[in-house]
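Here's a solo chain for you in structure tokens, the form predicted on its own.
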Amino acid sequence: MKKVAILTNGGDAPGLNAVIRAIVKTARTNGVECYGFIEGYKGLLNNNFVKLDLDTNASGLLHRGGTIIGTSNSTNVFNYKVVNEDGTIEYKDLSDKCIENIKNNGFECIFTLGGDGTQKSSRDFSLKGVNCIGVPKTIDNDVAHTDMTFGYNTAVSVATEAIDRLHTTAESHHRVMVLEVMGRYAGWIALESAIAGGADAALIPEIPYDINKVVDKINERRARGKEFSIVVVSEGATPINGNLVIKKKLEDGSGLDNIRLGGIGEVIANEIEELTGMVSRNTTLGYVQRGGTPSAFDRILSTKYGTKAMELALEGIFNVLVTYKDGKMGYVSLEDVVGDNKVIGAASGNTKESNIRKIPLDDDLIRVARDLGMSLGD
């Protein structure tokens, strides 16, 4: 092996810089050189992308924060939005165009460090042939078959200090203070931020809430005196048969998903106040989750992925997601990551296909919290 690709793809992540760094050096050992295509698969299909040298441009990352090549999260090559000059919008699938671009450069892996769509697009190109290893990249840690995600370590660490933060105002105030946080479909970083901050309530996608059972939880506080309380919700938590808090829907393309998901913190904060008569304000936390130097779990998760990755590309290894199961790094099948999502160019996200890593309900962090008293919301 001679020449090998790294693209990064979908939205940003701690610990990015850092599987560049550790590829790139595994491959220089080797003998093996590494380029780096730019904004992920929008640089693929524009064969747009720049050699990464340790000297120069690849030196320096360990600590850096998004990632040096830049990502898309609106790329799907498989199904990609084309307006025509008439104005007419039609989805094409221009994969060969990139397979085109991958061969004439003599890239023999791509190595793709993303989420799930990432992964599912990376499957589709291991099909047409072409010598893709994975690397799951995401805040939410919703990747299949891998225990942890690089970039969820500090996104937790993140919201962790604001739910300290937002108790020393919730405590003097004598407020509800409710925090909304990332996560799409799944609800780790709410469940883990919200234990390792000692928050009183946790709503998380897995367990429709009842927002009565938040409120109970509320008032058996102010009657053993507590008057203020700490409410944690993700992104993605919904009311018993409810629907989803959707801020935006957007026009990326078919193929991708196209809702941008916020608002529901401030849906339970109004909801708290009329029900309790208590001051209840919400905190969206946002970007800052995932932007930021990465936490030295991080680094070290990161460095493990990016060594890994580049052995199994040297080892001839192909078409697998590197994993962290147990405490061991292996791979499995993209087959396997994409589960009931066969169909080359379709969505990942949230469909009845997806294959997305939710918290099992008889995870030990459920029977933590229950145990502490948190309230789910059910």
Given for the second form:
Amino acid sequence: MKKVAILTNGGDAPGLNAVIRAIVKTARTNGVECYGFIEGYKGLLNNNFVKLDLDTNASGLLHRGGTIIGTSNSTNVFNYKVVNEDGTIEYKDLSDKCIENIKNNGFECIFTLGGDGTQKSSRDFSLKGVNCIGVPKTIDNDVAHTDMTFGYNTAVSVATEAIDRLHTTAESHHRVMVLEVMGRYAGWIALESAIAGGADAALIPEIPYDINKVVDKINERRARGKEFSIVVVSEGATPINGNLVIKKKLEDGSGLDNIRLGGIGEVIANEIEELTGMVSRNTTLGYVQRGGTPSAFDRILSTKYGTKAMELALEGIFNVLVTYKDGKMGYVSLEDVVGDNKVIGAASGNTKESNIRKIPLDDDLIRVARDLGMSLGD
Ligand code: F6P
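To complete the pair, please output the form predicted together with 6-O-phosphono-beta-D-fructofuranose; the form predicted on its own was given just before.
To see the whole picture, the full complex is given below, headed by that same chain.
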């Protein structure tokens, strides 16, 4: 193996640069040249890449947020939006052009750093003969077959700090503070930060909520002299028999998730205010969960992911996703992660169509929350 390339695709996550650094360092140790495609699959399509050099552009990366090679969020080269000269829009499969670029440049392996959408394309390239190795990146922690994605620990830390800060202002003003966190259709960030921050309620997509149950919890606290409460809400939480709150539906026919979630925190704060008579405020944490420096844990996890990815390439093991399971690094076929063969958290209601790993209803986190008396809205 002489020449490999990395791409980072989808929403950024703390630790992306640390993974890049680990791949490049392990590559150098083994005499392999490393390149980076600019802006994910878009770079692959446009043949736009740079050499990653530890003495220049790839140095000082361990603590740096974002990704030095850029990312693109909605690039599906298998169904790519093309605007024709007459203004009409067509979706075309441009994957062969990408494969031509890979072959012409002599890249023997492509490392795809991304979440489920990125890994789906990685699997599809694998099926067309490209050597791919996926690395599971997302703050949402929702990639199948791996216990933890990199970036997640940092997001939980940021959300926990926010809860700490909301505590003091909630207590001073006798208010209910709602914190809306990210996570898409999985409640990992919400539930772990709620436990770490000592929240009184956590509403997660895995458990449809009844607002009256949350109100009961707030009133029970009030009866004990606690004149404030903290409610953490995952952006994908839904009421029983209700719908997701959507900020925007993107005009995107590429087949990727085209729904931007957001707004449920405000809805819940208003309902709580109306039902309890207590002043309630919402804070939507947003992109600070994704930006900035990775936690020490994520730096180590990212480094483990990156070194393992390059080791697999050197061993000739391709078309796999690097995994972190029961404290050990390993790998699983990309098909098992995103294809029809996947077996993921059936207990949490995942379906064949859904590739994401939600919190299983028998997970320790749910037991812990219930033991603590935290309301999960059910
Ligand atoms: O998947 C990561 C994530 O930050 C989600 O938690 C969130 O719903 C989404 O990305 C936001 O996406 P965008 O960057 O397109 O606004």
